[in-house]
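Okay, so here's just one chain, in structure tokens, the form predicted on its own.
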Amino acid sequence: MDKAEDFDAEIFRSMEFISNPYPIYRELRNINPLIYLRNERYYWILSYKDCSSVLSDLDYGKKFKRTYEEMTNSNVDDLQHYDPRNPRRNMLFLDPPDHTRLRNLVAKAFVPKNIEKMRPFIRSLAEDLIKRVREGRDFDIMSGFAGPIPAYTIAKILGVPNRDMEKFKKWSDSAALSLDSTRTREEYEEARVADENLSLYISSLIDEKKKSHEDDLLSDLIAAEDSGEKLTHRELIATSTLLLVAGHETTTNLIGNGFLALLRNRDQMDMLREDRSLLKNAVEEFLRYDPPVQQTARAVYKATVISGMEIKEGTRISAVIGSANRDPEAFENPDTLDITRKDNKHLSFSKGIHFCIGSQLARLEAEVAFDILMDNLSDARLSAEPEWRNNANMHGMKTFLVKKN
């Protein structure tokens, strides 16, 4: 191949690819399995191959030469290497040995045993959830379900009081328009307002618990050290703004996408229900069949060749997950939903130093709300179709509203 398929980002805008872009990407990878976004100067990586290859070459890295402010300025053309001082500075921007420091840091408070403790107080918050559902009324899965159960859950775990969820959930939805590649720079504009109404609540946070050490993450990582360094003010802001947004963005849709293939595949409603030693496999599959995360950026450090295709040295790929999961040549019938699936390898977490830091906590969460829903809503059915949120990259639905027959 000496030429990847041509394409302008706006036929990736439209609500039909963004609430089921699966038979696009089948389309497309079936055409060339590398296409450029001409206006964005991006290329997408489409195939399991390519895709997991990129995810683990430390060639592939974070250092972009067009950083996320410049992304709203129609008027810069020659674009710079990304600013440290920038307060996006967090992990999921960053290449060693910064993101490997800061990494350790957070990485205690996400071991197994830590995770697991936080059991009975999402189960407990599941199940108060679960008792709003009314026979013969609408339910949104969304807001009164899937959203509150990660979104309180690392509020507890960082230190966020539950009074300020509605706002922060307000600017975490905009902030993630930041990485859809295919927004227009308005939009950008909203996600940058919203960052920084994120950074000055946290920095406003910070300053309060160096006051009082509380029996939290935020408090923990204001008085961590590793190898004598401690995090900057800065990169407090970074990291905690990060944990909240990754920490309940893509977990409410990890269990909102879940349930609706659920509702839309009775025989594996009915499977789940019967038999929750199914849990843990259903929540892979899950992830595999419909991630909330759709694609994730890399920069390219050093010429090399994709899908047979010379990739120039500072080029900005992105290799699409949701695609690379429908592979028919990495799964079986791909697009079919099996919970039983074995060795399922979905690259929902990213792979290499990014694989995702709250991977078990996500897993642990998706675990106790099916578990729940499969006690209390198996037998309900959709009362609209769903809306979903207009976000490329993290796929989600806004309202999914069902009834309890």
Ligand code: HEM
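Switching from the form predicted on its own: structure of the form predicted together with this ligand?
The following holds one chain only.
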């Protein structure tokens, strides 16, 4: 191959693509596993093999040459562009050695035993939420169930006191608006104010926790030390905000997208309702089948060849996880939802040094959420076509109305 197919990025902004990008990824992969987005000036990598090697290789990183102004004209991968002008440093936007230092410190506090002890909290939260379902009445899975679970869970893990939970949840909902590519000026302003309020609030919470170490993640982050290094006050704020933003909408969409997949594949719903030992495996398949993060971008640090095509140093590329997860070279019957699938090496949590640090928490939340959904809503049906968020990267629904029979 001597040329990548060249596309106008506009075609990927249609709601038809955003709500169900997979048939288009398949068509594109069949034409060429590397495509060039003319007006965005970057490449999409569509095959599993190439996405996997780009994500694992340090010759690709996070320092982009394009300016902020150019990037804000793009609405493709907002997770990376969350707020690049912000002087706060967080690991998602950094390369080693800064990334390594921050990640090692956070990894000290974010350990599996601290995650697993959240199980009873998540279960009782999910049980309370599902009690609001009324027979014969519409219930919005997104605002009534999938949204609150991650928001309250991360607040609890960080150590937000119960008295502040409601305002914390409101700010984190508003801050998540900044991930939406079609936000209005008012919504952008709402997100900015919420982000500021969140930072101020977290800053004062850090001061409180510094005085009395408690049994929570923020206290552990304050205490975390690696080779004599500690997180600065600013890094503590940046890290807490990152955990909140990166873990909220994504996990919400895992629950939403997974439940929609079950409603559309009743045999799989019945199987899961009858055999809960499949829960863990089912969550992996929901992640593969309809991933909450569709792509993640990298800058090319060393001229290279991808899919037979020479790519210059400094070029921007994007590993399209949503396409890699449906690549028939990597998965048998990739377009079939199969909750018993074995050896499911999806890329939904990425790969390499930026592999999602919250993956165990997301898995736990989803496992509990689907257990409760199977107990209560396995006979539900869609009341209306779901409404998708207008965002080609953070893939999820705005509203998802179901009715219990």
